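A lone chain, given as structure tokens: the form predicted in complex with the ligand.
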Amino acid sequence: MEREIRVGLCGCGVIGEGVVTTLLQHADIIGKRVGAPLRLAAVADKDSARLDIVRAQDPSISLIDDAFEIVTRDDVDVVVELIGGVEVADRLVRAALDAKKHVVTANKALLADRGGALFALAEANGCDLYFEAAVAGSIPAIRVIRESLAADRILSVRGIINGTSNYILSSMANDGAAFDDALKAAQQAGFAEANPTLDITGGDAGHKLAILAALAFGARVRPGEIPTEGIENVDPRDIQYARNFGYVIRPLAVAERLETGALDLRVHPALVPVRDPLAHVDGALNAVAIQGAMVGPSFLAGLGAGAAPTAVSVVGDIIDIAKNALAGAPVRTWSLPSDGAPEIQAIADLSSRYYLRFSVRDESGVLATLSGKLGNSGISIEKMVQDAATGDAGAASIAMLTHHAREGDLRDSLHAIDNTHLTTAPTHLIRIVE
């Protein structure tokens, strides 16, 4: 008799309901896909409503209330994770590894806090664990750098992995929304964490970049230890002056191997140009760009968040480890490999353009003094434009692209600039990328 694959679901929200949906709207061609029925056994929720509406599509699927008696239900041979958070969700997965049972997550916090314990429990459990949907939703960012790009030296990986602040810089900048009614938007829409400020402080980016930084450069990072600015600060007046002077900004997460061996790694808004494909990822659009010694530049964009496109990452692992259960093949651990932890290039010795906004009081002298006492830190000005009192109350504003400089001079010089009397509020920074 033909053999099939039960796969037990652990949390039914945004994304459990994609997987839902799609496991039984696609079962046809999945099972085409597999060889064999890919069929779900059960789905855990401690909201009872969640899971009417699965029994509603199916009544044949158990439904609990206890993620936890999933994973050592007999009629189910892969798990997936979908309660997000760490704690809960580490003991989740520890239990369905210990009943060696395959587990799919889409949790990149779990991941970048901890991966390496997890996947070491894996292996020596002989079972798979897989985790495309936690970065970059619908992209196979993990498949290509892990196994398309397996024979290359990865130089730098830049993206825009967080959807919710793309969708939300996007809709200030191209339809003119107040931040809080996008990011209102964004949750509605699905594409937000249940705690929406891991996405606008940067914090959901920097365990996607932990995860992104350890497959590409074998780098145990933990999330912490990389410099992260969220988009909170972004005025609409830096999108305007950022049009003018030719960029977009996007909120970008990079990861790059520096001719030292240390990694430049950081999370923050930045200014990218008109004519980078990164300027044109709009929306809830995520991308990454993989710089290969051998293959040059790769470009992947997609949607990053959502509930179909990130459920279509999850079933995708789902049919990987049915195949390969199927085929009686060993299991292929795939883990996040460690060199060690590297040394993480200090954002004060990051070299970089920079854009700047001064509001300044509007009298004689303030610009040469301005300018004077950046020359004086070896601060070359790029471009300028100013304009009369229309920011903060009686101030004028400057906005300036400045030349390569070295961020902690930088820092020293704007520190120095603002607490003099000519600022009337603190200076704002966003780094360019290019």
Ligand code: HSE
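With the form predicted in complex with the ligand done, generate the form predicted alone in the same format.
Single chain only below; no partners, no other molecules.
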């Protein structure tokens, strides 16, 4: 216990405050596990009220308003970046690495956009750059892929990696809430931001999936290249129809290497069979299912957001770095492997089963027209149910499950159907993932 490891924290919002609390309240057990004291030396935040909260817990911590001062301090060995965003965070992490400081970040947007360059810089400067908390909060998905399954060939990764979206869909299913009401409940419970756009449109999950794809497949992918759909168009009728068909709707992220060598990467709501473990991941929980060529399936579940779960992952990374430093071990940069820019399968070429909900006029000939236009593209129907009680006079709702079909062909059929006089609203499509 001769040497201490000193930490500088940049950003003391919800997660940052959780890191402060974890380091201070668990100092004894952390010190024993590291083999030396782990001391929070300095905290930077522009909000003085946040710094006052830190001061009340431990007045010996240096408090400053400029995060860039942290990286120049002689009493900081590890810089923790929790300010969020991309541009400023990128400059901050680069400055820390150039100053030969190890870095821990929870910034999925930064890593998804700039990860390759940052890991190269870390390696050039002999520094660690750890990021467990960037994906799925307390779930050690990153550690499992990069360490536990390092000797295996990953075939697929799929999961629920946005707690806000899962909370909303769970509320719609369990409480019968409309989407807007479920979103308000998520905001009141602290699971959704005042501006929830990145969560409900799938953007947040896209950032995380880009990181997972890099680790699992060596794929250099930007989030904008990943086909992404949000949950904002899921209707309570879809929830009920899915239940009647034996499915649950979940917000999924999917990554799979195809036999052609291309990658199937996508983020979207999906019908999941009730027998699938992902169907039972409720509320704000996250889960990641990994399929390895040798080990087969692995399933990880837990809290994917919130101060305490995410802080535990951040501090876990700090502990790993501290152990490396104390042992004089070579730096493990964990650079994201890269096979260059991969071919990503176009969503039109996806072969899947589909759930379709048609809003149509309640008149004769509708079913014949629907089945005829689907049949023209080789789309066959597996199951169907019609409900005339839609709340609109003279209107009906028809839900179908299809057999496997190429999505581009199905979309062509739906375009033709929606251009007839029979439909009263665009047809709603949700993919089935099994």
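Only a predicted model underlies this, so the values are computations on that prediction, with no experimental measurement involved. Numbering follows the first chain given and starts at 1. Here, rigid core means the biggest group of C-alpha atoms that superpose within 1.5 Å across both forms.
Superpose the two forms on their rigid core, then report whether the C-alpha of D180 is displaced by 2 angstroms or more between these two forms. Superposed on the core, D180 moves its C-alpha 2 Å or more between these two forms.
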